[in-house]
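In structure tokens, the next block holds one chain alone, the form predicted on its own.
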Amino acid sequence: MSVATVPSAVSSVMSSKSNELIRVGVLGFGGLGQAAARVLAPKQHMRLVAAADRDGVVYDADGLDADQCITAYRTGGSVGDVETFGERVESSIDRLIKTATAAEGYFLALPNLPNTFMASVVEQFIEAGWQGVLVDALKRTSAMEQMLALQDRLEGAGITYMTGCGATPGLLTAAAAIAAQSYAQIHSVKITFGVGIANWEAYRATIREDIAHMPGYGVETARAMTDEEVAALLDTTNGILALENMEHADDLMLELAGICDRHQVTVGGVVDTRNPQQPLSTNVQVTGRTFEGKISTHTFTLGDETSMAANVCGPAFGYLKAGRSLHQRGIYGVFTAAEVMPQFVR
């Protein structure tokens, strides 16, 4: 083969790989899971074939209708009510793992309450002998440490696991990792987010996770709160949650990537639970010293028009696609959003 033909040959192989249809499932069908289904609906190269919530599952290897799944969940409380393909079951995740044989990967759009929940779900996949790609949008550092502890078991099971692949951790962490390349030394990474939602009940689990970061609250406290207690708390703050110095896995991810120590990373923001308008612009600021001795700050700001759901689900599926590429090459184990570039899903 001549040198001149190598680039086109490589390009052809990469193109065919990137255009392969990937069949995926979504675990958890609350606000984030429903948004994930809507994100997948127009995709050409990724198709939703499976979904599960607490009370049921739905599976069709040829592809699910997102609107049907969402309607079934909102009217009956479970995707198990989807006509023909749905099923009400008790152990929904276990059931889906065993029956959804066409699913090559899953987005774990699950609440991490309690803090050990996500790791326990991953252990179900390992024990079932399932092989493929899993992606999460975990927030807490301590929760991600549990995932990293499963490295050897996941690698031995033939599972490629992408962790911290939402917005933050995720999109903003990856941006920080890229921005850091301009510097010889990193002084600080500051992530500030603004989230606006019209009704907190559409994202109950996410809001409870945010409450768990507030002074005087914790994971178990937030988990035990009734909807009425959450609503009462929001009444006292006019629907606003102001969060500072959060336990966010961005710190661990950037430390593992060798960019800075975790104590140099701070995460905070404002969540407005009564207004879809963003209360402030989401951004990451990376401050460092260049090789010439100059101190500078890179700022990467997300457009205010992009929703939390868009900034979480889009990257999650991009990382799922990247994870599939690794899996096809026989590369298993745990990877973070700061280690691997996501691949765009058309």
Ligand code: NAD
Second form
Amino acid sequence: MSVATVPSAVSSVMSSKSNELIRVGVLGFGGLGQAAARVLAPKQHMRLVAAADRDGVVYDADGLDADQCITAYRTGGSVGDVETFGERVESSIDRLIKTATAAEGYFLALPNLPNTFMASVVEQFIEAGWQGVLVDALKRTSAMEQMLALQDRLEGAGITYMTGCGATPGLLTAAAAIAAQSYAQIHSVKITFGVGIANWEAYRATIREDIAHMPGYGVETARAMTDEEVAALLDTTNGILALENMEHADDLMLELAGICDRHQVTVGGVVDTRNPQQPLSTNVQVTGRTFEGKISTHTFTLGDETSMAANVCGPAFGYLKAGRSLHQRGIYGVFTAAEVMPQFVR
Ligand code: NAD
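What would the structure be for the form predicted in complex with nicotinamide-adenine-dinucleotide (NAD), rather than the form predicted on its own?
Next comes the full complex, this chain leading.
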């Protein structure tokens, strides 16, 4: 074998795999679900074929038009109103699992309210005998623990489940896992996020789940709040939510990856619900000691121009693609964003 033939043989195998078209669906068509549809629209190797919201489904194995879905949702409240391919139904997720046979993977852009909701959706996939790749952008440690408890059932069902694959947990947790490699010992991982959105109604679940982290609130209180109550609370803070010491699964993911103990990981941030500009630059700081005994900090900072939606949906589909490679190799069960590299979707 000549030296010259090896790289070309390898690259042709790799490109044929990474160039395959992957048909995917999105569950939940709120802020992140709609952004996910827009992220996918220009992609050559991943296509949106299915979507569900609380009141309906839309499915076309040849591909959905993102603008048409978004217009239907914003006008009538459901993707079920999309001409020809949409349908208003109850139990929309169940319907999509059973009918959208071309979808090889789903991004779960659903609210996790109550805190057990996402795990119950995953059980629906298992019980339906569905096989493929599922990706979530779960935030709470206790919610991810429920996913990890489903490991054996997911593995037995032939589902590759990628958990914590948004921005934080997700992109920043993965960056921390890479940054940790310079050190012999990790002292701390500090995640600080800044999110700016023009209005809270565009991301109702995200904001309710953030309120649930505020002192005096919890998941059930936040879930029970009416839209008017959320708006009234935001009036008292000038639209700002300042959060610290959040229960975020970055801690569990980095502990599972063997990088540090969960108590060494802290997550906090500021959300401005009245201004799309980021109130501060989202970053992760990883402090540790090198093998020479030096203490140092690596900082990975996201560009302020990148929106929350870009930093969640991009990684979610990158991990979906990575999960599909695992699935094709017969590797099933639960994986976190800190133990698998995302793949880039063109
Ligand atoms: P949203 O409130 O804007 O939209 C939720 C969507 O889910 C709506 O379309 C609604 O119709 C649908 N839905 C609700 N119940 C349903 C049901 N039973 N069946 C089918 N569809 C249903 O939500 P969002 O603000 O886009 O947030 C989605 C999730 O993403 C939240 O859980 C949030 O915490 C998470 N998130 C994660 C990160 C991260 O970095 N990891 C960042 C932001 C948001």
